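What follows is one chain in structure tokens, specifically the form predicted on its own.
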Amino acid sequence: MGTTQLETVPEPKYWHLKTVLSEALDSEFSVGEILPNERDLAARFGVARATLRQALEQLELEGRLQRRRGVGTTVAPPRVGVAVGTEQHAWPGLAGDVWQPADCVQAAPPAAVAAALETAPDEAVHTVRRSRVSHGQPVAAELLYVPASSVPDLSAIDAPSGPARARAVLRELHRLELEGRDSSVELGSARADDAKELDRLPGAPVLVVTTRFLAAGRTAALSVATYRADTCRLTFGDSGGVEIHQTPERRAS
């Protein structure tokens, strides 16, 4: 592909450049390959380096590029394929669940969570932290909020803290008859704790999947799962489940 001069277009120049760069990534570069430096790229496409940086930043947000300190800008691998919420009548933690429990504490949840659980603002609930890894990289972090009333027989003696405590909360939760669940998805920004766990910078774009588990006519548990927006793509099927599929393989030169 020869030198490309951008024509006058109604959209921002950096956005048009992003499209041109994306086509070049598909046809000329392979996964993991390092891009030429900004000066050479700006000269090739006939744009200012500020315009080029905007386009590169957008491609990074979309998961097409990765910026690695000491290496440069490289072509990112295809997005990781994982499944979310495919079982409409299953509690978290049952056989086949890919989430790994990391910890469990008792503390008052955020106000919005307390309202959803219909607990008092200062009432402590069990907060189970779980993580999810796919293809060797972290893709999601979850906080599962469980009111004490949902697990009345939980024994602190058997599982005082850590992953064992988290598994104990989940086991007790399974004693309830699940009546249904509903989920919502929205774009958010990574909080400091989630960013560290997901190997992202605080404020990085993430996909937040909130799931409400219903039992005995009330919200028995609430899950807030944070997915890396640069590696995950959410699609919705007729069954009502939410799935993340791997994008088609990118062509390599």
Contents of the next structure:
Number of protein chains: 2
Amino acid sequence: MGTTQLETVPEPKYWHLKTVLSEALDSEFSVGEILPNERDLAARFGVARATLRQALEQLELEGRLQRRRGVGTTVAPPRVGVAVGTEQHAWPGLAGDVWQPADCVQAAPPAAVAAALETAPDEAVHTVRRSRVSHGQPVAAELLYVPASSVPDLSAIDAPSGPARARAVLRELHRLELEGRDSSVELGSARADDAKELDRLPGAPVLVVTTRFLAAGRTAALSVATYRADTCRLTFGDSGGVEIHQTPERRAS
Amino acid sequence: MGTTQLETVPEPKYWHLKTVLSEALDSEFSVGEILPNERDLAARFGVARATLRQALEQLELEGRLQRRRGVGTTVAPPRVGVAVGTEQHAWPGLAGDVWQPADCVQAAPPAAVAAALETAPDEAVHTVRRSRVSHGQPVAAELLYVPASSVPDLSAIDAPSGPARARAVLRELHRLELEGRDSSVELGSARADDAKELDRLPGAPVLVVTTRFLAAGRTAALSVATYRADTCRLTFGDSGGVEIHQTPERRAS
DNA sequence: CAGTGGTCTAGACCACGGA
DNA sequence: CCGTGGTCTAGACCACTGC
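I have the form predicted on its own already, so could you send the form predicted together with the DNA?
Full assembly next; the chain just shown is listed first.
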């Protein structure tokens, strides 16, 4: 009738809040700047703290914000592009590899890994832990599973564990001829150990890159790499990848 | 002194809850089965509904659960692998392409896209909307930006918009020689329009795949594809990719 | 219309970081 | 020690689905 339609679809408060904050971040804040604390922000927008947090959570998921307990909420730098698809035909650990070997133990892998490696569920495999750092920040943690059959000549004189052992396993692996590899990317949440290494809380969103290395007609090694989803943009292909900042839908301008 | 240390690091309730639920899903439920509602579940575990929801949220993020308002919470099938890296040297829309052209308009793209295409910020480009379906479910929505200079001979007799127009733009694009392409993957949250097409709520987690198509020494087209993060595993490389179900850390068994 | 998940509130206490 | 973000509670109402 005479009433104008105020809101056909009442937008959730946290969604609207996210839009407002996002625009404020673009125009009024610079990278690294610290925001008012959550209680103040909530009061300023006239919402409960939980609602404000729902908006902040999404912005953090999108890599716009960084929150740290005991410190505060800061404006995050643009996501860093990390190459994961280059050197399609190189083994891990060759010269120029960005990964840093941290440790190596021999243990029974998770069932799914054993299945992919075609080893018995309780058969121990070499498990190399590596970490990846970019711009001074840890961006990824990796577990590389190498069945004993892929490195038959691994010398017993090497250390039984530790970085030296890790390098020894990689060195032996390089003696095989790499026939190909394939990868997959999916969303996951950080396990406790990965979270610690990535300087995040357990459950933080991560991009899990699983890579299978093929040699001698079978899976010679399997890598499960966990990247921080908030700070990383994974790049594949010929060159560095594109930096597209996914903008929210345009308002009538 | 005599007291045993009950919990050195008191695990958050929702984290423990998630572990318990996850194990129950493995052993006591089958795919598609519907769980008790949130109020009952919360009561059963003796926690507030918000806490229970925090656990469910994570499990949904990991693709273990599927929640739908008005319906309930069901056990999700394993993530479907969708190939995004094959045909490294093919244009979009060639025979065999899994994408379905939905529409095409001519409009000014977001600023970041204009920058990548090296067009003026207010210059209109062909914007093709396509959708991708797998196993009967929508898995991705794409916006393909094609500057007018990439399709100079686009006939005026074609429809000004709609699927026919989209096919015409793609057809013209194929006349260029593709020199290469690169992609990047990052985490995002679904915009309202994408969310609708993907049958999710706005803000749902998505994997954003940005692909740049290179021809004649510049970016001839740019694709921004939004995949459902809860149901998809993106695969790259030689073959189909590996199915690794990232298991939480082992408890002493 | 009844039942589901989604949003929101106004509190409380805890864990962590830095001064 | 104080201030921060992280967890948790016990409610309330809303939007959607299917009967």
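Residue numbers count along the first chain shown, from 1. Rigid core: the largest C-alpha set superposing within 1.5 Å between the two forms. Keep in mind that this is a model prediction, so the values were computed, not measured.
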Legend entry - Rigid-core frame, C-alpha of Arg191, shift of 2 angstroms or more between the two forms: no
Legend entry - Threshold 2 Å Cα movement between the two forms for Gln58, core superposed: no
